Amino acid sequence: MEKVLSRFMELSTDPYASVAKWKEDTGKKIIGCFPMRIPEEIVHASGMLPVVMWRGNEAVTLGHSYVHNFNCGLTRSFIDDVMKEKLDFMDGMIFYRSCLQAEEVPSTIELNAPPRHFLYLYLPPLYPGAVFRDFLIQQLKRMKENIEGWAGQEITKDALNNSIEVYNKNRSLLKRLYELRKRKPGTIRAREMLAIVHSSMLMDKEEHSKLLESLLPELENREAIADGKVRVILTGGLCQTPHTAILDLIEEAGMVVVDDDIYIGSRYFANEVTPGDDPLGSLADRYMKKIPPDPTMGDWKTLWSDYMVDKVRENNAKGMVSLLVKFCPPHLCYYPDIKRTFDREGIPEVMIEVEHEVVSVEQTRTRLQAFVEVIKGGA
């Protein structure tokens, strides 16, 4: 068990080295996918490895010559890493517009450091009407055609359905892991869960699933460490990887994370895809789902705040910790409604603003400790 967890931690801590080594060992191509919405199954069906592009491990320096310093940590860090040639091992990159800041990234990359293969997709918002699904399918067909050219081979319907099954299996295993954490809080530390999900975005899905299958029985027998700890839900972060230091502080303050609503978490594997005669249509249907609510998708009717209240109550949690990435417009726009809704429902919630470079550990520790005292005082 510890060996498998260490493997996941290593992948998540130093993704560049891990993914580059995989390419060296296998000789296969690697395609970077901008976070959250790119259907990786299409890349996987071509025989190439899709990896979700990530936030780097260093402070942004060179990148500030190309992007505003008031952009979010992901966009600044990613451009910084590209300009420092850290991602030269990638054979191609696929982008789409998830927010205003993300819209700047592909043009900046294409103008200054274009990869060997480059694709920008126009993925629609979740507005009502069949025209949006039809337009999405056209974009997925365009993506498929480009990937076929990059890989030098046709992506058959059988290959695409097989990749859908591979991804569905991995999603089901991750869901089992989350169910285990709900049943036995404290069995899996927050930083371990982050590493497990993050590594799924970086490595061959079949290999990741095999590791999960060996890990799950071992975790079932692992001793839980949640006695006396306050059950909480984690939300926010969206496309940016949360700092593991903050996850540790949450636990050190006397809390245990029983569920989450973050992209490097439950959002990544939410909703399976139905294989069949129209696999691109099935991938489009997954994209168009409105649960979990996504503040980047223009859907103002499916309230994120109500969804989170339900998640807190379903998990018998006592409160919620919101990780709000500094300069993240989608989360910033929704946060006042989340705060107002949680106050109205009498559910404690604390917002921790996070940044790429700097984490004020002591200030964050104090806020989290005060949050626990509020919950215990109101119990």
Contents of the next structure:
Amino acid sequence: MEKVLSRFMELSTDPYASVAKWKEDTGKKIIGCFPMRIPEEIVHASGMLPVVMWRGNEAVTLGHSYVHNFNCGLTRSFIDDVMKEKLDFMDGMIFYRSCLQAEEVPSTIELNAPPRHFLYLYLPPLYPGAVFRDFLIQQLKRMKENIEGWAGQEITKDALNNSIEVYNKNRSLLKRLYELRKRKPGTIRAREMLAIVHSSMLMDKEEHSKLLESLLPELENREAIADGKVRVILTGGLCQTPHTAILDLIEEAGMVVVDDDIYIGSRYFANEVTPGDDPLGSLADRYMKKIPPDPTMGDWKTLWSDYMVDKVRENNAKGMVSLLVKFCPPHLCYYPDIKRTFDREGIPEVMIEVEHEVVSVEQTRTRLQAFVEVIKGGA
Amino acid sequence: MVQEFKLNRLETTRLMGPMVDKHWKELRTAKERGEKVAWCSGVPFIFAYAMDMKCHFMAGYSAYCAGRKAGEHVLEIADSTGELPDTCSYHRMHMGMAEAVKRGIPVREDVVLPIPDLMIAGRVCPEMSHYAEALYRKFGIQVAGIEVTTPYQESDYAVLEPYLERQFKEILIPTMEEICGKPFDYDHMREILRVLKKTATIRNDCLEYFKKVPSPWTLWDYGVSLAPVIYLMGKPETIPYYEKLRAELEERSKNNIPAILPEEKHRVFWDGWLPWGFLGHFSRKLTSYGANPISGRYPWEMFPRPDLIDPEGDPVHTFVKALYTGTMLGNNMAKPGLSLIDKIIPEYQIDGLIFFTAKSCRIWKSQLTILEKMERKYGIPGLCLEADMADPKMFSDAQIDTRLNAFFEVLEARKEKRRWV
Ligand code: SF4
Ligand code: SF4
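Coords for the form predicted together with its partner chain, given the form predicted alone:
To see the whole picture, the full complex is given below, headed by that same chain.
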């Protein structure tokens, strides 16, 4: 068990060598997908490896000649990595139009250091009307055709359905893991959970599922350490990896994470895809799901804050920790509403601002401790 | 002795203030006359105009409010109601205004917005989605959601045009019909387009005068004159305005009268938003160096290809064509923007590039890359000014002064090498 976990941890904290090695071992191509909304199944079905692009593991230096220092950490660090040629092993990159900061990345990369294969997609927001789904399908077709060209092979319906199954299986395993954590909080540490989900974004899905299958029963037997801990859920980190140091601080302050609403967490594996006769249509259906709400898309009737309140209640949690990525407008815009809603509902919430380079450990620790005291005082 | 420069203001631009004020006043008082009101982000406000609704336009209102020096106050209201400072200042301004109206917080009368009957969310960025959601939530206002996609590259126009056209026809028009209780008025939309076409055509004549050395007008003058080709579109008085402007420019041009007295020393390109809240402020700063901003990307966004507008055909179709093939949307994107700037620099004989970067709006893509490529290609110096279009708290004036000083020193030193004169 520890071996599998440490492999996940290693991959998550330093993906470069392992991802490149996978390519070397298999002779297959690596395609980077911009976080959050790209249906990786289409890449998977072509026999290439889709990996979700990640926030780098060093401070941004060279990248600052290309991107402003008031962009979010993910975009800055990704551009920095590309400019430092750390991602040269990627054969292709797929981007799409999400938030304004994310849109900074594709053109900056294409104009300065174009990858061998490059694709920019227009994935629509969640507005009512058939036109959005139709347009999405058109874009998915475009994606499929491009990928076929890159891979030099056709993506058959069977192959796509097979990839859908592979992804569904991985999703259901991750879900089981999350259920285990809900049942026995503290069995899996927050940083471990992060590494497990993150690894799924970085390695071959079937291999990841195999590892998860071996890990699950062993984790069942692990001792829970949640006695007397304050149950919380995490939200935020829209498309980037939270700092493990912050996750540790949350636990050190006396909290236990019972569930989350973060991208490198439950958002990644939410909702399955129904395989069938029209697999692109099925992928579109998953994309168009309104839950979990996505603040980079916008659907004015499904409120993100309500979803969070439900999540807290469902989990019998005592509070929520918002990991707010510095300079992330989609989260920043919604935050006042989240705050107001939580105040109104009388649920304690604390916001921790996270930045790529700096984690102000002492300040964060103090805030988290004070937060725990508030919860305990109110209990 | 240090040379003193001053702006030689145009007479015609003085006529714009009253036109703009009238527009916002009509919006403010629409409810009293029983008229329907919409708020709109992005360009679809033309659909509301066609239905005789009074319609606000997010960027236009923000520029107006900031220009009237009320922006700071409205932003303070937003801050006090919990909005976070790193979000778009236009977005915050609207959140602040909505809260003020809802809670009865006093705001200066000339910038108050009426609560709309409809929110047209012409979504360009997630901030606009949020803004629609907040209005829906705060006031229960019906929302018509449209995605106005910025094109990554020119070759994508063909895919994006039918997408937007369908959204207008299947979502926006039926919603307008429902709200207004009458069929969509295609003829009125045609009329608006006829006027817009004419106004934008004369405007294009005016833009030609920027090519003259010295230029008879500045980008600041043009900024003041933008409303007729955007939210004042379709108003008949916009045509005589531009005719007057053209005549005045012709006159100045014939007599070699420059926009900066006693002489235009540096011809600069101004990228990004115009700093609406601080137009006078920045114009004074640049003028003090004898610098004339004579071109930019933002001002070129407003229907640069009126020749493509065909009001006699399908007005929705032609409107969409004007937006994409007509290169109105997309200048802010890196690839179309780069081609545009590459064309402008030699055509307008640019000496230096000032890239204005709004900290709270990142819609101008890859500015640092474009700046670097153009500096290298044309051997002209460039400067990136980090500030904001409306929020004074987002930048430091002292820092801007230092950077402008250094920039103009370089320009001065290279003056001998100016290839345009
Ligand atoms: S959603 Fe937030 S974290 Fe993701 S790219 Fe946009 S600004 Fe960055
Ligand atoms: S972020 Fe920029 S594009 Fe979006 S609403 Fe604000 S000013 Fe407009």
